[in-house]
Amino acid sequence: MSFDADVIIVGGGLSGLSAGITMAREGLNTILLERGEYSGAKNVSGGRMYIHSLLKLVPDALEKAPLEKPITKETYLMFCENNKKISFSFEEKGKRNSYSVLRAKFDRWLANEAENLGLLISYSTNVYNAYREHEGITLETDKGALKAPIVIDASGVTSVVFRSLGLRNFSPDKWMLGVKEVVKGNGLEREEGEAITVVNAIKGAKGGGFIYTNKDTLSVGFTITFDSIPKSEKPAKDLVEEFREKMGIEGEVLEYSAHAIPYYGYKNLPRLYDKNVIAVGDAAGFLINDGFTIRGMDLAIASGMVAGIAVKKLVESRNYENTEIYYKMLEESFILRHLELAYNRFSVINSSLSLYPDVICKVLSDMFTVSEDRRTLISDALIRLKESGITLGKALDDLRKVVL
């Protein structure tokens, strides 16, 4: 059977473009299918990129990529009951490890880089089905059918290729809804950027808010697991507006977008490969939330690069079913290692995120209040833990997971 290309990539976001750039450099005949009118047209993310993977893909990216501001200040804000809240910041001026980005601009630039290397991108092409045929994969699109011996699924958390092949199901507790606004901002006087992470901003919503400073705007967003949407005090359509108002952010809303994002954790990752098909980026469930960093873009770029090298080996061997090679390369990379390192903290955040801020707030309130019934810090903490239904054993076990 004749094929239309050595490999077809479904999805023109960071992971798909990174795979495409890698394979274009390796001389592979590659087609990338992007459903938007341009790369970035359908993408939405928190808007912060840790740049170590980008610098491996495009070594001079700092000189030419449309990055916004370097993030050098981290602020955490946790809301508690009865109008209590905890906040703290850490600042490291001059640090150049992560930047705020606007994906509509950034992805379009990266696509131009890929096309300059010879990658063929078909825009406004929607893939709606995939099936196996004659030792390859056939993709049904609104522009006709395409066939390849190997397909890279970079279509995001909905993973249209894996889903069509029966390799993926919708998991409401493993997906999050992310809603985001780009606001014409104020408070942007700092030359360097700030990331603000907010916990418990909306009662009942299992997730959190974020604010990133761009050059001329603010990225304001809120994420919530699908299974907690019915428990939220606000409907999904109002989450980001409610969050923005609670944070006192005013200004013209320039963009609004919503998107499903993965929330699996290392031990719950979906299938990453099967015969003739590989998943990268969000389609592979690659997202890390370890309490200090929330990241997916560096994992997307790196997994795309690993997939590109893996496919090069598959094409050279002409054994297109041996996609386990991709997983072995992931194991050798930082991707699965970092996901595994983050899992303990991820599991605590996932199970107890709403419990501990209230306990800490109550203890701090007690410590800053003078009365005749004053207690020691440890005895007060134990009492507040018990009142919240948290046993000492669970608290110590969670502390161990957070520290180790």
Ligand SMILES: Cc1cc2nc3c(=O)[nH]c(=O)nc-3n(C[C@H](O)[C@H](O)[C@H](O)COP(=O)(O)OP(=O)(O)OC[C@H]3O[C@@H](n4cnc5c(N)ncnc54)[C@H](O)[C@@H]3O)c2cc1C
Contents of the next structure:
Amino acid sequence: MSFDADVIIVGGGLSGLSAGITMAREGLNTILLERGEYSGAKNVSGGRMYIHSLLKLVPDALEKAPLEKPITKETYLMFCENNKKISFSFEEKGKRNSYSVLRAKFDRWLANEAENLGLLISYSTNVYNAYREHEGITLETDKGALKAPIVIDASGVTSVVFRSLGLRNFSPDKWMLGVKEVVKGNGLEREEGEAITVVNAIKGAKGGGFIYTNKDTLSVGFTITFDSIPKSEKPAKDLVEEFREKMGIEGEVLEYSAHAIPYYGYKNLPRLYDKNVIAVGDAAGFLINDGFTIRGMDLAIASGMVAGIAVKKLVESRNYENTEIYYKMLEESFILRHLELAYNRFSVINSSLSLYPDVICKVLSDMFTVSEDRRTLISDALIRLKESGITLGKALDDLRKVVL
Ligand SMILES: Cc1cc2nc3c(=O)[nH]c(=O)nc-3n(C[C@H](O)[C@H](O)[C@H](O)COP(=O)(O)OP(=O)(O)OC[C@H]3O[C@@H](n4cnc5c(N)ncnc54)[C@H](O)[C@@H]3O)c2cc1C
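Having seen the form predicted alone, can you show the form predicted together with this ligand?
Every component of the complex follows; first up is the chain already shown.
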């Protein structure tokens, strides 16, 4: 049986390109299939990249990658009932740990880097089916069929290869919806970038809003669980518009996009490997939302790199079924460890995020009000928790999960 390549990657987003760059450097004969006309044409991201993985992949990225602004100011904003809100900011000028990015520009640049290293990318190529044949995987695309002994599924949350092989169910209950607009900017005077995380901006919406400052624009978006999406004709677009209005952001909308986000959590991760196939990035469910950081991009790059090294070993040994080595390498990397660390906070966010802002606002309001009924902070907090139907046991348990 002759194969078209040592390995085929499905999807030219961050995870697929990172796998492709790693394997091109290792001299593997690799083809990447991307359904968009170029990388970045089809993907959506809030736009804040933690750059530690990127610097491993492209060590001189700070000099040459199309990054927007270094994020050095964090603002947290929590809305409560009756126009109350809590906000706080933290600034660390000069910090270079995360940058705002615009994916259409960024992914295109990364694809160009990959092609310069010799990776063969076939654009406008949609993979619609995958099946096992002759000890390898055959991929059906709108440009014909291709075969390889190893396939990396980097197709994002829909994970076309794993689903076609029956290794994954179509599972929107494990996804969130992310909507984003790029708005011609105001409030961009600050030379370094700012991230604003917003909780409880839209009543009943389980999720949160974000704003990142780019060089000339703002990225404004909202993430929400599918079960709490308000009913309307255009729920996704309405959501981001309502959020923008609430935040008082005006300006021409240059770009609008909506996309599913994996939301499995460490303990419910889907299958990550099987004979001849490996999943990376969103296709593997690698996303962290721990209330402080929303991260998928650094995990996508890192998992792509790990997959590239794992595949090199598989090709050298000609044992294409032994994909468990990928999982073992993931266990040794930061990826699964960080997912596990975030799991407790993730479970609080998932189940109780909307319960606490009102309680905290009431307690703060009481503390800043002087009257004859003044109470101690602790007795006031206990009373406000009770009024909101939250037992002390639950509050302590949630606090433990957030802190530990
Ligand atoms: C609204 C929103 C906000 C987010 N905010 C952030 C953030 O601020 N920071 C952060 O780190 N992460 C954020 N994320 C998550 C982050 O965008 C993802 O984790 C990351 O993009 C995953 O990269 P990936 O390469 O695995 O998948 P993707 O970026 O989804 O790339 C998949 C690629 O596969 C291609 N493809 C799909 N199906 C096929 C097919 N059948 N055939 C061929 N090609 C195919 C697509 O065109 C695409 O190019 C956000 C996500 C959303 C939706």
